[in-house]
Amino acid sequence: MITVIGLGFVGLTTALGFSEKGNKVYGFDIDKEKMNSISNKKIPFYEKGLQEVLKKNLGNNFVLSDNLENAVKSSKVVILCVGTPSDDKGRADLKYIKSALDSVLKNVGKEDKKIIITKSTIPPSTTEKEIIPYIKQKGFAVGEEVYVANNPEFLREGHAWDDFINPDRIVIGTNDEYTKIVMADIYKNFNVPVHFVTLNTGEFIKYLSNTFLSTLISYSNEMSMIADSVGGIDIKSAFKIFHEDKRWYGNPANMQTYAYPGCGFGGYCLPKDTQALVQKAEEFGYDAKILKSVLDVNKEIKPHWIDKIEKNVPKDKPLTILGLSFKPDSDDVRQTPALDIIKLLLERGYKNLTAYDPMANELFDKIYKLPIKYVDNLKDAVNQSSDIILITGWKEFIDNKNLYADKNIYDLRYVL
């Protein structure tokens, strides 16, 4: 049995992945809200396909619980699925971790031999340097009464339920045989490699591969920048040659899709972890020089982009916002490029702006109560305005080009 502490984007894709994988799984999470929200089986965010599953298994494998004590002592394993948030040097936070424990922790007894897995994400050299000190000041031992291990995960909002039922890897961080032993019978009809390594490695895969993809898109748009200087440089043309190299195609991840320029990357994960990693290494007396510029290109890319608009687009003039998630099939508006284009343009002067998304007007709005009008279809967020912006790459705005012959596009995602 194991139980999920934290029912967010993560928490709740794997309570259900164990669930349909045959596994008795408890979940739980301290906001009601959502809590009630899933035991009505309404996915409290939008995620594909996650709500068919949530109605066929809750109740029956997956069960929520409102009493962690008991889910606590009836399962073998407990996953941390709980957010770690940057703090105000940019470093992880790990107050919502060492809640966790706290609660985790006085429900466990020294003979239960409990494993406790971190799935959230955490700096390399975590586990050893902070959770583990903290279990022992709690009057544990590690190893021997209570296990430890992280087991990162390699989610794509929009494609999480599909990431987690067919993963490509399977990576856990442990230092003891008994937490193979059980992790390897949970991932058994996974049929992936699972790939058993040291704690700071299990933490260091994660940050490995979220680095990268933020690289490639900041390097794409330091490209973008340098094309747009030098001029007479067809943008959208080089990069889709540059994408025809057979050696972009050996992995069917597309990573063509992260060396591609656009207007920055946003959402959970990327910002939080590149400058965590910076930090991190900070602390162990590296200079990060290119995971600090790599921060320093994402900001540079929309202020850029507004310099080139303020050039053509008059400032008493409507302009038109296409797209205010941060990636397409997503509802997510954290750390959202919407958000720093939307203020730029405010603070430039811009008063008269509309907006519009699929799935994300309602969320934008109620978090950051910006003063823009917002539209619930395309046509007629594009009859607002001769000037339009286009910062999320929708399916929806790319097969609806016809909508634009007579406009001015400003496309962020060179998806047109």
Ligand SMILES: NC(=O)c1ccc[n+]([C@@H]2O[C@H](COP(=O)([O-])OP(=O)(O)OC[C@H]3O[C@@H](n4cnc5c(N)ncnc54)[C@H](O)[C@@H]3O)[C@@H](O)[C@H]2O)c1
Contents of the next structure:
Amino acid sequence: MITVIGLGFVGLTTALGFSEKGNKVYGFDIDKEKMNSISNKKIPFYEKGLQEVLKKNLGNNFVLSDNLENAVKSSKVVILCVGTPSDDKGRADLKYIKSALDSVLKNVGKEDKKIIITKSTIPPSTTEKEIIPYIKQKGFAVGEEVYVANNPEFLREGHAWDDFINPDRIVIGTNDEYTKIVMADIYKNFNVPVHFVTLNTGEFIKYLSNTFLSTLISYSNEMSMIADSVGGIDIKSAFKIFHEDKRWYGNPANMQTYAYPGCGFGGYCLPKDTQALVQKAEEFGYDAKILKSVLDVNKEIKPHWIDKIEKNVPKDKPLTILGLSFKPDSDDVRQTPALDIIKLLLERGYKNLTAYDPMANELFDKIYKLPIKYVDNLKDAVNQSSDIILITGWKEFIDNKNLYADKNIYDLRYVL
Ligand SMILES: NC(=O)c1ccc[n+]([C@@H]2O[C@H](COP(=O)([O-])OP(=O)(O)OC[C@H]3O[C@@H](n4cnc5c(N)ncnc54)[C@H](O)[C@@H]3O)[C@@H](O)[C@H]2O)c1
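Mind giving me the form predicted in complex with this ligand, seeing as the form predicted on its own was just shown?
Below is the entire complex, every chain and molecule, led by the chain shown above.
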């Protein structure tokens, strides 16, 4: 049995979704008007398909509960779906979460092993740094008497029912086995991957998704403002034609390879073209803030990685660099991230560097003439040191990762 607290877009959809899947679900909202509307089988907002499922499930698998005591006592899992609006400083305001926790915990006994799930969107670290301490403060041992987890919701308004009932993936941020078992059971009928991740990762994934979308929109709007400044550009057609790029739709280099972290973009086109458009926009009186930040971040990511390496590797130790070209299957080393990274390592005092690239050793040496050693095969490269820095995601490096299984790896492309 499940109790859902907060019956807005997310909560009502969640409550009806779980009841449709065969669970007994109690729903509760502090908003009396909302409760009245739902009890009259009327959805208090418009959401396609939801009205019918409400009619079907209300009074059967879905029960409205004025009395939280009974609902919480009878439920194994309590799901919080209350709002998390911005506070006056732009932070996620947790007041509704805390007041919902107050009313839930009042009805929880220490022996109940109640699982409290936050489905509301909360910034990474909130469960660990705010929710768990709050529950502990109320006298409960978290992980023994009460269990907590987060379970971000990815539904889109307008498609809430469809997205909930046919999700792409389920994410559960949790630290404990008991919650995993119960949540795996609750989601067993959804036939999609259920990912159990750390508390912070669960929260982070939701923000990864939303900020990516907001960035794409602002990026597109910035481009439209550059176009307006330059003039003579048909913005609508330009974007429609841009969408015909096969990378939006699939192989070989689909958009996922771009929406992925690493150690920055390089090569002949992206750095110089981004730079050139920033300059051109300026000539036409437009300050391209997003594109400037894109270039700044591309610079920042390199010392960020070197800082991580520096924390673990003493300066006198040898280092192996895997990959010199700016991307796999290419020997192009123009503006390759490997150049910046090797230069930074040298600047910070790492003198014993060995590099190997399946195609780009000679070209890199010829153009940049850096004081490093080159070897012509992966095995020799790996044997040079116990610390390996992977800069280019060549297939050869991924296929032979057993060669450096016992080494310290800095996988700057997240491919291993
Ligand atoms: N709307 C979306 O498309 C969407 C999608 C994914 C995630 N989210 C997240 O889900 C959460 C809820 O969003 P929503 O759009 O459903 O909000 P909403 O405002 O429609 O619903 C929240 C409900 O919680 C109720 N509530 C507040 N405090 C309560 C308490 N102490 N006890 C019981 N009920 C209480 C409110 O009365 C309200 O009906 C937010 O964190 C939001 O960011 C929303």
